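As a starting point, one isolated chain is supplied in structure tokens, in the form predicted alone.
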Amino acid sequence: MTSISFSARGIDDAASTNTQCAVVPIFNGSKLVPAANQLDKAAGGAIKRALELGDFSGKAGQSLMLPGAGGAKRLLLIGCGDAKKFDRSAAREFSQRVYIALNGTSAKDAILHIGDLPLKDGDSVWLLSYLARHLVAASYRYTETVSKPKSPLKLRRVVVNISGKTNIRIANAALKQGCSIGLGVNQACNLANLPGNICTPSYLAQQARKLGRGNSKLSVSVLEEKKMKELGMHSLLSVSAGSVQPAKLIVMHYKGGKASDKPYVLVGKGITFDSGGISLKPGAKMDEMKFDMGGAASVLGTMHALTDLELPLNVVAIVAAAENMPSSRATKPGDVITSMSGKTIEVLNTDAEGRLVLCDALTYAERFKPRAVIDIATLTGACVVALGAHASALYANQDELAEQLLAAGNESHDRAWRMPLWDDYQKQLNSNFADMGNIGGPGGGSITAACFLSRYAEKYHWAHLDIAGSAWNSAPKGATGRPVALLTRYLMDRAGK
């Protein structure tokens, strides 16, 4: 995947700097920012005349392309609304409008004169990071299985004029952070968008190994079904039993901290296609079950960002990958299986398979003596009913961990909402024939799924992100790359970045 290079500069005279496109923020009813004034003079007053005509007023969401002036071949005016109300929400709209306007040009480089943007509820570091992340993520194109993919963004280089108001080193670090997160989001999107006949458990293992190749801080190992059977991972293996595709447990070790530092562990659900098994799903929208490895995709995307940023901490990523298919060998409703922990499970519904692969992965995580464990999964349709597409559902057995993840979500605008994990719900998992059932009835489906997982995370601080609503969109169809931004922000915070 191609990317955009970013750099920060302090430019004294916007009109004298050569660029294919000068991007200038314009506020509604306010004086022109210095860069706009300089370019306006070079353009013979063209910016002020455009404002006087009234077709472009600086209202948020507006954009206007003018002929070039000075060293700029194009002048792109972006409306920012009321300067006194320019907050993070307005900055996100500004970033989106910049991308849309630049995407409509053939400009290969641009200068963004944003040093005078008065961000109300943030600072320049946040703005630069978000802007870079958005431009990189928005430039993603799916190309793998189409003969005529959408035209790529022509833009390849962006210079940000910070007007000398921010330290250049700090500004470039912020741009680097945003770019790295954007690339991680794109990695997650690309993996999740691939069809199930390409993105199999073996393919995910190949991609993990590819990421680890040539990186001295990242090592990758893959447990095959034979080893999983020896370890007693019969819950995970019960899901792959009906498929010709072998399950894989992918383990990635990133060692950026001290050897004595306990690692943070990310666990991703990697169901590369979910037919529901014997409890077959309805045919409508079953094609979207290629997205059921969105948790695994987000873990790999986060590891991509993490290695690119070279964060000084230790992280272990575990991806439990399998394909859930019906066949004569498939697990049946009513079957009882034994998980790696020794706890037995009555499989009441083979379509509740994500928790069956995750529970063994959570038990496996114990051996790393983790500081905290976060699992990420497109786990339940009930989560979509509860929260829609805007927020991921967050469950945790420790308040501090929950607050840290919520804060990371708010900071990155990849938000989560904490849900209850009360003991009252646990009894819904009761079974007459095993230690527990794998479903808890129609009420509180996302909660009882989290309760199931909590039984395998009693030995460490643990959080669960149900991303069934946030990991992909149905119209237009495609992966979102969430919650890569949240997870990366969380790890950055732990690393003091």
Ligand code: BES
Contents of the next structure:
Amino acid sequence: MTSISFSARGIDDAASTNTQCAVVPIFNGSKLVPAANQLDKAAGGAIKRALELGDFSGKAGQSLMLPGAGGAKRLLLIGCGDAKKFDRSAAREFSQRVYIALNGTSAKDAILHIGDLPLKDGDSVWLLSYLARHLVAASYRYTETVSKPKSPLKLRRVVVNISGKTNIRIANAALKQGCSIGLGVNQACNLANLPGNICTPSYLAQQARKLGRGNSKLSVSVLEEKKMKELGMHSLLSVSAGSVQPAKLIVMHYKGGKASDKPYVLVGKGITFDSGGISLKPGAKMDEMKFDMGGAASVLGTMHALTDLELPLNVVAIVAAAENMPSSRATKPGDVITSMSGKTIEVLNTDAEGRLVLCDALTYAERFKPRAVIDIATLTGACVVALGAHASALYANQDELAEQLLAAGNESHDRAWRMPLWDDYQKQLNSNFADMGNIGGPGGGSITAACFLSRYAEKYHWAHLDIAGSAWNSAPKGATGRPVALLTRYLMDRAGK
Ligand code: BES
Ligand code: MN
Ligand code: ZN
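Okay, that one was the form predicted alone. Can I see the form predicted in complex with this ligand too?
Expanding to the full complex; the earlier chain stays at the top.
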């Protein structure tokens, strides 16, 4: 995947600096920022004339491309609204407008005269990091299985003018950080977008190995079905039983911290296609169940970002990868299986398979003596009903961990909302024939799924993100790369970055 290179510079005279596109913020009803003034003079007052015409007033959401002046081949004016109200949300809108306008041009480089704008609720590090992340993520194109892919963004180099106010080293680090997160997001999107006939459990294992190659801090091992059987992972194996694709348990060790540092463990649901199994899903939108490895994709994307950033901590990533298919060898409703923990499960619905692969992965995670375990899963349709697309559902057995994840979600605008894990819900999992059923009835489906998982996470601090609503969009169809930004932010916070 191609990317954009970013750098920060203090530019005293915007007009004398060569660029294919000078991007200038315009605030509604305020004086021009210094760079805008300089470019306006070089352009013989063209910016002020455009404002006088009244078509472009600097309202948020507006943009106007003008012919260049001085060293700039083009002038792109972006409306930023009221200067006193310029906050993170306005900056996100700015970033979006910049991308849309530049995507329509053949400009290969641009200077953003925005690096030092005062944000009401943030600082320049946040702004620079967000700009880089957003431009990289917005430039993602799916190309793998189309003969004539959408034309790529021409933009290759972005300079951000920080007019000398922010420390250059700090500014460049913020840009690099955003760029790494953007690349992690794109990696997650791309894996999730791949069709189920390409992205199988074996393919995910290959991709994990590829990530580990050439990185001395990252080692990758893959547990095959034979090994999983020996470990007693019959719950996980009950899901892959109906498929010709063998399940894989992918384990990645990132060692950026001291050998004695306990690791953070990420566990991803990697169902590369969820047909529902014998409890077959209806046909409408069944294709979207190729996205049922979105949790796994976000774990791999996060590993990508964190190796790129060389964060000084230890992280173990576990991907429970399987395909859920009906066949004469498939698990049937009513079958009872024994999980690695020894607890027995009555499989009342083979479509509630995510929790069946995750519970064994959670038991496996115990051996790493984790600081905290976070699992990420497109787990329930009920989560989509409860929260829609904007928030991931967060569950946790420890308040501090929950707070940290919520904070990371807010900071990265990849937000989560905490849901209850009360004991009251647990009895919905009661079974007459096993220690528990794998479904909890019609009410609170995302909660009872989390309750199921909580029974396998009693030995450590644990959180669960149900990303069924946030991991992909249905119109237009495509993965979002969430919650890579949240997870990376969480780990950066733990690393003190
Ligand atoms: N992968 C699905 C969850 C899902 C459904 C995500 C729709 C996004 C959109 C999961 O494996 C599943 O099928 N869950 C069932 C659970 C039920 C049988 C208790 C569901 O949500 O219907
Ligand atoms: Mn399912
Ligand atoms: Zn599923």
